[in-house]
Partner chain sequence: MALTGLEIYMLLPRTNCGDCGVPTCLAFAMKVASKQASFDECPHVTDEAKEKLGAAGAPPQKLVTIGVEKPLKIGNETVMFRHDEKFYNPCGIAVLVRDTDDVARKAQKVKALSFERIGQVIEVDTVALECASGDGETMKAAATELNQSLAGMPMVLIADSSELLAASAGALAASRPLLWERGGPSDALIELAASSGLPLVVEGDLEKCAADAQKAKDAGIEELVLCPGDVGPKEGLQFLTITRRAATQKSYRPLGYPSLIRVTSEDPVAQSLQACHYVYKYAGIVIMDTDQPEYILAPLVARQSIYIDPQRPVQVEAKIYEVNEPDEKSPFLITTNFSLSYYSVFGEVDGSRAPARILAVDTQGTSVLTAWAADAFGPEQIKKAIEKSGVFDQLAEGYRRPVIPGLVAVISGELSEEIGQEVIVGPQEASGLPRFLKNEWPKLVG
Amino acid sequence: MAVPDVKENFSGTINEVTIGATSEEGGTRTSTVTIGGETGYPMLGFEAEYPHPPAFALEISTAGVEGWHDECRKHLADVAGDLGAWAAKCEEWGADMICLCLDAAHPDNEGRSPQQCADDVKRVLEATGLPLLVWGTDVDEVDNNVLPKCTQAAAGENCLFGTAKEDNYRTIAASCLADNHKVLAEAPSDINLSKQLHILLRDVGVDLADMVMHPTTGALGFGMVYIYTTIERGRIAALSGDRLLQQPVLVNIGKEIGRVKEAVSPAQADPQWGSHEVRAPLWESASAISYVESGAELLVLRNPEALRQAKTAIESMWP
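Would you share the structure of the sequence above as one chain, the form predicted alone?
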């Protein structure tokens, strides 16, 4: 009896997006990261092409690690006060990219100036050759002042800047266009809102192939299934030919893990949950692996042990 051919053929392909620029490309990065390019569902290598494995970024913050849980902080005790040293350490740990969060510019923190933030960007670029993702404060009026100065400071490096949202996309888009960077587009857990934002960005001149989609993120057991299905539905539409959803997907996992009691509570407080040393990184890496299975291509983590676990698992099962 013949075995039926169950392969699915799709008309769409996920856009390839490259972040970072080497000296030959006008930048100073020693490596670049390319995500996207898939022609089918995740992990089904028998029926689709997967030219690039998922990429992992480690987060560093201009506000340090206050508020991060102990299992993250113990790895960072020697470097958290020095962005350059922190970034270099992330490279040693095996990160593919650096995610620089400009948290100190938030009005509830230091309210750091645009020039100070630009200096922070330069400091990180000088300390590591990895490609850079720069994440604003999520306060629109602050980001509209800070991010343009930062895109100028990183001109020529082909960074990823975000997040561009419906209420602030114009300033971020204009800055990224002027300084040749990619745009991280954030819409909250809805593929129709994502499509609308991508249309707005396209209308002001950003090419669809120069965007990365951020549908927001939920941690394992705490909203992850909802975001997972949002990514999954978007990927089905993209592969079926919807060009407005053919952007690769980023999820910011480490930050969300820090909000999950079961992941961050020390064993002394909740002994029934077992060792915090085991539980905390595993919660983060398990979330990352799950999102890769949904179609996410770029994952931002905090814990270097979670990075090691996630990369090892993905390498073992990547087609």
Second form
Amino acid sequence: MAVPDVKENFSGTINEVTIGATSEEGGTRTSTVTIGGETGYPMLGFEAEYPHPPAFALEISTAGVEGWHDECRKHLADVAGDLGAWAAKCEEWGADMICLCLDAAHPDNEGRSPQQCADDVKRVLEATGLPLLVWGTDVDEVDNNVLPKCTQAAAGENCLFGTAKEDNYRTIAASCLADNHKVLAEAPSDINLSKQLHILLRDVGVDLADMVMHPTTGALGFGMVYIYTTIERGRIAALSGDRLLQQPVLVNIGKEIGRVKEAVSPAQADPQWGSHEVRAPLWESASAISYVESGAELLVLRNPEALRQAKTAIESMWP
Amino acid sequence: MALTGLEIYMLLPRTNCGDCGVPTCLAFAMKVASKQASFDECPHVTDEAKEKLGAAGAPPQKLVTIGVEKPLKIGNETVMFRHDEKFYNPCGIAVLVRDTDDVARKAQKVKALSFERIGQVIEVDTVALECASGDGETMKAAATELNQSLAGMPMVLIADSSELLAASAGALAASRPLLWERGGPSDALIELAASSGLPLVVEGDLEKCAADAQKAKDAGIEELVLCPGDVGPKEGLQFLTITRRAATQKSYRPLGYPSLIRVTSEDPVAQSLQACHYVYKYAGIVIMDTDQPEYILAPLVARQSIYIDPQRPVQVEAKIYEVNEPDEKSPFLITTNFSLSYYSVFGEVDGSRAPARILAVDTQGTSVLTAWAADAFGPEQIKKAIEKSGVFDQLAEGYRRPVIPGLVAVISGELSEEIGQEVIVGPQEASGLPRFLKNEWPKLVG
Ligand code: B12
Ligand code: SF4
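For comparison with the form predicted alone, would you give the structure of this protein in the form predicted together with the partner chain?
Next comes the full complex, and the chain you just saw is listed first.
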């Protein structure tokens, strides 16, 4: 029986963004990551092109794993005190990228100096050949002092730096332009805010093709579905030709898992939910899969077991 | 296709009697057009009008009902993206049981897969019984036992031939199981389903499904479920997407039914993740081959999430909630009226058996930080909510100290000035509350 043709054709494509530079490209990375390039809704091989599967970054923090939940920490006990060893381990675990969080620079922590942060960046670049995402503190003044030093320290490595926000994008944009890095643009849960921010960044000289967007992130069962829909709306606009939303999407999941009771509550406390050892990484990988369903291309996780699970699942799903 | 508000208006009595709960027929028609009300909520429409609208407004995807006591209703979906309207009928999440299993034990396991979350029960609501014994009578015995111990939970009966299915289908007919003949349906099964009025699975690629669905419909079977067979998650997504589009965008009737899909991987983690994949992307029933809660929880929460009405915030009434019989010296906690925020707090307080009052401030159903960022959960709003609640009258002097969520610690000073009382900053996560209430709160007020 002749089934009607329901294929959808779009005029727009998601930008391809490459992070990392090998020696040929003037850097020292042993691999690079390219995300984006899709020409349709997620994972529909019968109608669109999907040149790159989603990439996964593992998070490492200059402040260590204080406050991370136990099921995640148990994998990190040996390396959490040494950024270099931690980064190298992430590479071993199969991460495509490292997400270095400069938490120690936060005033609530030790308020680590810009120069020390730049040294941290250098240390990680030396310890691993993976491309790097560097994440500031979300405190504007601190980021404005710290990030320029760090972009400089990583000059030539084509990293992704974040986050640039509506209230604080000039300094980070200027330093990324000066040192040739990509910009992570963060606007909370609303595609119009994202568009606005991309315009602001473009107006100070950042190419639309050099941005990755972060619509902020909630874990599965903890606001995920609102962001899922935000991403879907953005994707529809992007594929219909809106160049201000054609940036690939990042979600930062690892951080959010510690808030989810179903993921962190030990089996003695909640026996009805079964094995805690299974639940903790599975909640992280299930949150990751949820976002891939809506269009996310770059996912930041914390738990290496969640990374393995999510990558295996994506392999079986990706066209 | 869909009628406009004006066209619907022309079908109404136009008396503006208000019995539908809306002041005028025109307003009611507009609500029907935007699918916020259903045509039969007007008690005065004529049968003729019903017929006219019924034919024009027949849903693009058939509603299929499985089971009787706690029926599973699937289908009737209208959109590909939830923000275009909403997803209406939560998919069934089924656990696979084989008739060679210890059925009584399996039933106990399935029963345990029920949880409370945000004030709702989320649970495995369907069971799939497969004939692995190769014997129709064995399957019938298992089906009967399962049906009894699971109190008529909606059931999918799976077997390789209609002969094997016949006995169980006959025994359970009153419980309205869904019949799935592998690779079917054969003519014999179509006949059986037609005579017993049971819903039926059609299995195969798109063309075969469409052809078989047509055949079954011609035989008088209204309620069908489409299934791509044992495929992986790539083909599965493709099948689910194309059938949903064919129905909702092309009004193509032969594929205008919900779909059933069985997770094929043997690894339970992959089962869990693939089940989520299908829950988001258009499954009507997902069958999983695990009965362990740790693997089933994520798909259940995925389902709860994706079927939330995006137009309507999930909220609780904004008021004081008394938990565990508080007295005048019990803690007083403040949260928002977003269901997720409120129930996170309620769950912890209730579970810890500590008596307390919880004030859910009207933030129009948004979370603590979302509301704070949108100026709906600042010192002024909280002060107003406290005043309106009259809660201070129920609290002894020295105990009128609200505990606010740790995430909005910054407002404590200003709030304290506004209400003229000391404000206590609670933990950032609700999960920190039991310990906080037991160890820290007494010291703070003591
Ligand atoms: C989902 C979401 C949305 C959804 C809202 C869904 C909803 N109904 O609330 C949508 C898409 C609508 C949205 C919109 C906006 N959002 Co928003 N959103 C989120 C997101 C991703 C998750 C929020 C969530 O659901 N959390 C889960 C609930 C349960 O958490 P909770 O209420 O905080 O409760 C927990 C604790 O606080 C604690 N708790 C709660 N009550 C109490 C009480 C006591 C006594 C104690 C001790 C503890 C306690 O228990 C709970 C569990 O531990 C967050 C990012 C994040 N990961 O948090 C951003 C976030 C909250 N959003 C943000 C913003 C800015 C906005 C907007 C203002 C953006 C804009 N300008 O459009 C709008 C506001 C729109 C409006 N006018 O309402 C910012 C807030 C920034 C800040 N720090 O102030 C965040 C943090 C994102 C970010 N990083 O920038 N958002
Ligand atoms: S009940 Fe019917 S007749 Fe009366 S106002 Fe409503 S739509 Fe009109």
